[in-house]
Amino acid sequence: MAIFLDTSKIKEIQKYHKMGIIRGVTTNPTIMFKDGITGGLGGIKKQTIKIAQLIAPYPVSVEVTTNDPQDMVKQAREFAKWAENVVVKITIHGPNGELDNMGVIHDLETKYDVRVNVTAMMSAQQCLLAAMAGASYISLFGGRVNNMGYNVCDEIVKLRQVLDLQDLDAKIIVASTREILNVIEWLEAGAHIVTVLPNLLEGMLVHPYSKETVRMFLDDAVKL
């Protein structure tokens, strides 16, 4: 899988999807708000369906807008009807540490056949529990872990080893990417997927020495 694009802008998704270098898209209410999506759940639905159709069969993650357990289940089941490749984001717990989300995650995956991406996690321990609950994707916020003074690569290595040992199918997504270097080092550490902002993806592609070399080739071609 390797790289998911972290945006809800159609033009950005089209640009990189045509290159064949992304394997999915991730969004959340913060991303959609920054990208100018309005209209409440109606606006979220409209944009999500556009993205899902554009990148199918690759997954698009869209997050519930509530932390009430019953409403989360209701929203998630509705979101899953929008397209076959919709994955629903649920946070690991509530804003005050409420634990109801784990039951919601388990029910969605095992009872309602809804693919879940558990998000806002900062440790391998959290990710392991989300995987045990049945989550299809487990999102570790790498940049934020690093900002706390820890090297998230250590968490990724431990997590991947435990998932493999326990034969758990959840795919590790490492999000909150801060630097271009993060993408390679996190994949090397064992992440299945790294989410990347469009500007970082362009930074991965374009190198000043590559530009210099291309100019040299073209100049010499003219001389020939």
Given for the second form:
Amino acid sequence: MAIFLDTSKIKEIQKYHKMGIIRGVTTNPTIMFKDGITGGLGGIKKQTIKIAQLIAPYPVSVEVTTNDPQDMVKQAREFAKWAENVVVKITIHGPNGELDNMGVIHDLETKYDVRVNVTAMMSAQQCLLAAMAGASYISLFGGRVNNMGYNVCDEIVKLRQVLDLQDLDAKIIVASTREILNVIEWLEAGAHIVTVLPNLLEGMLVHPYSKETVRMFLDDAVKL
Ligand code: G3P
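Given the form predicted on its own, corresponding form predicted in complex with SN-glycerol-3-phosphate (G3P):
Starting with the chain above, the whole complex follows.
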């Protein structure tokens, strides 16, 4: 069981890495854009290398910026050279349901020795096929599934059972966290990893009643 941080902000990664809480980092183009990264592939490379060095040997996932099959392979092989702990994110299929991505995932893992995190998945079925294609990590977007009106915990339970039954090595990452409760409930359901927004991690850690209790100890320590 592990917690990854879903951000590309160095300060946030440093903060939680120092605490010994996180075991990896995940990013995507939307996160990097929101975090103010610019400069196209050069900017992605610079930021990824910084993160990779900071958290090594833990993995950092970085997503390709194209859906052209040949370019995906080319970019992924290039990204994998940036650092040993780089994992490349490939979406389960293209924006119009293009199916080439599965072959790309399979080739990267089996022919080119690149670790792949298959992303943007909304069901246990998609995740199972990605695991069968050889993906090291399979990312299920929990918050988005819940927002469609389904409980992602049902998908996590099914998926974990099937992976274990079939001896598939892929690690389930549940992403798209929305609430503090998601982390523990998704891990309990069978996720190997939950990738969490930095502010949610702080919310998990700090409790108002703990604050009050600590204040009481410190006040009484002065008095005694
Ligand atoms: O890691 C995937 C995640 O960043 C997507 O999250 O909040 O856009 O559904 P969200």
